[in-house]
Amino acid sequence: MDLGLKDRVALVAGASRGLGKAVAERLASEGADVVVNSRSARVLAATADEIARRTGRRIVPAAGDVSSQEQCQALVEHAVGEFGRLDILVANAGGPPPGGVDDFGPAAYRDALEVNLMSTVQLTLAALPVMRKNRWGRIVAITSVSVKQPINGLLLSNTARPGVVGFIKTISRDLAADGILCNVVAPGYIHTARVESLVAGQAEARGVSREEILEGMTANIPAGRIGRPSEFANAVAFLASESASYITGHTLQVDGGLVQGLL
């Protein structure tokens, strides 16, 4: 299936590893040129080289902290400066630390909102002028299934990420007439370094093995396994494409059936 992404230009935040890296590589494999972002310039440069070798597309690294409004604006300007346009924004940032109600003061909540909500807001507002000029755009925000079903031990994520859904759902009504479609992709347990870290943390806290924690996770997943980053990236690439031309304001779970709610 041709997704219609050839020669499109994408900006993917949080792309040095994990889900962001998988998304950047998937978009490039469909023919898009990609600006990849993360805070670590060294790791990001290696990621950009790796994706470029595998796909034959231009992959431009642009380090920066997406919790900063100024750096979000600079990232968009860098993409436009390199390619003359920006068609696709994938807003993605690392999740806040695990913990419960007794583990955090107000500052931790503010930090989580800055990274997980305001980064999406700031990147979107920076990208809108160029997308409106071209009357075509795709904004895809990566959150978590915690926006539909809170996850035990992830209080900060459960608090900050639902705001992204509210933002995306609301602006989708305002932007569809401009040819800009806005959606959310909510991963469940996908095999990334973050999930490995959560597994290790729970194993240590409970005094059990990593394998026991994984068994407990997969017991609640109808698919019977943790997902692959490439499977998640396929969903994002579809929503970022011409093929998703009548889908906006939607939150798509990529979770192997983990969340059982009807909506």
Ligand SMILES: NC(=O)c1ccc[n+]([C@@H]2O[C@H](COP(=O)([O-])OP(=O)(O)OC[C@H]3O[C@@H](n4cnc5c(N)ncnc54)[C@H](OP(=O)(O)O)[C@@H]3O)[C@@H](O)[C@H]2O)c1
Second form
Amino acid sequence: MDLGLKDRVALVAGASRGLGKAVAERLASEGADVVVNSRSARVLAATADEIARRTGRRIVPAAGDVSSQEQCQALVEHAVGEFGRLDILVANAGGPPPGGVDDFGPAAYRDALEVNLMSTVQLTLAALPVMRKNRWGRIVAITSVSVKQPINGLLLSNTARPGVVGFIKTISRDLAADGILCNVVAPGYIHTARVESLVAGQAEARGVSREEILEGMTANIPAGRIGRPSEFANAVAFLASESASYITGHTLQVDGGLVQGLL
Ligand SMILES: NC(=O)c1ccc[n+]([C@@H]2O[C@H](COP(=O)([O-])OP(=O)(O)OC[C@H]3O[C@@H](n4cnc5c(N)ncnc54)[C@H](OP(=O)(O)O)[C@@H]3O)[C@@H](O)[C@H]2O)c1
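Can you swap the form predicted alone for the form predicted together with the named molecule?
Once more the chain from above appears, this time first in line as the rest of the complex follows.
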């Protein structure tokens, strides 16, 4: 299927590695030019070079912390300055630390809200004027299946991320008539550095091997395995594309069947 992404311009936050990197590469392989973001300029430059080499598209690194409103604004301005437009925003950042009710004070909740909710709000508000001007836009927020079913031991994630769904669903109704479609993609377990570090942390805490923890995770996944970043990226690329022209306000889980809810 031609996704209609050729010569579109995308900004992918949290893209030096993991899911964001896979999404940036997938969009570029469909013919989009991409501004990639993360906090570490050095790693990001290497990622941008790698994706550009593989896809032949322009991949521009723009370092910045998406928990900062000013830096979100600067990222969007960077994209528009480089390419004269911005069609696709993929809002993403790192996940908050694991832990439960006895592990965190209010400051940790505030941090999680800044990184995992306000980043999406700030990037979206910064991107809207240019998308509205062009009467075309795609906003895809990356969250977690915790927005459908809380995950044990990830209290901060379970608390901060549902707000993203409330935000995206509400604005999707305001923006659809302007040609701007807003959706959420919720990963289950996809094999990235984040998942490796959660697995290592649980293995240490329980005094068992990494393999045992992975087996436990997989046992609950009907597909019988953890997902690949490229499989996750396929879903985001579709929602970011012309082909998704009548889909907005949706939360799509990419989880091998993990979530048991009906919707
Ligand atoms: N992988 C999964 O199975 C899974 C499942 C559920 C939810 N998620 C969530 O999906 C998101 C992406 O997951 P992942 O596995 O790709 O995570 P990851 O491997 O930790 O990658 C996170 C990316 O975001 C960047 N980043 C972190 N904080 C940032 C900030 N404040 N501003 C800008 N960039 C930032 C990181 O680079 P720098 O450190 O250089 O900034 C990195 O490029 C995370 O929020 C994660 O919790 C993932």
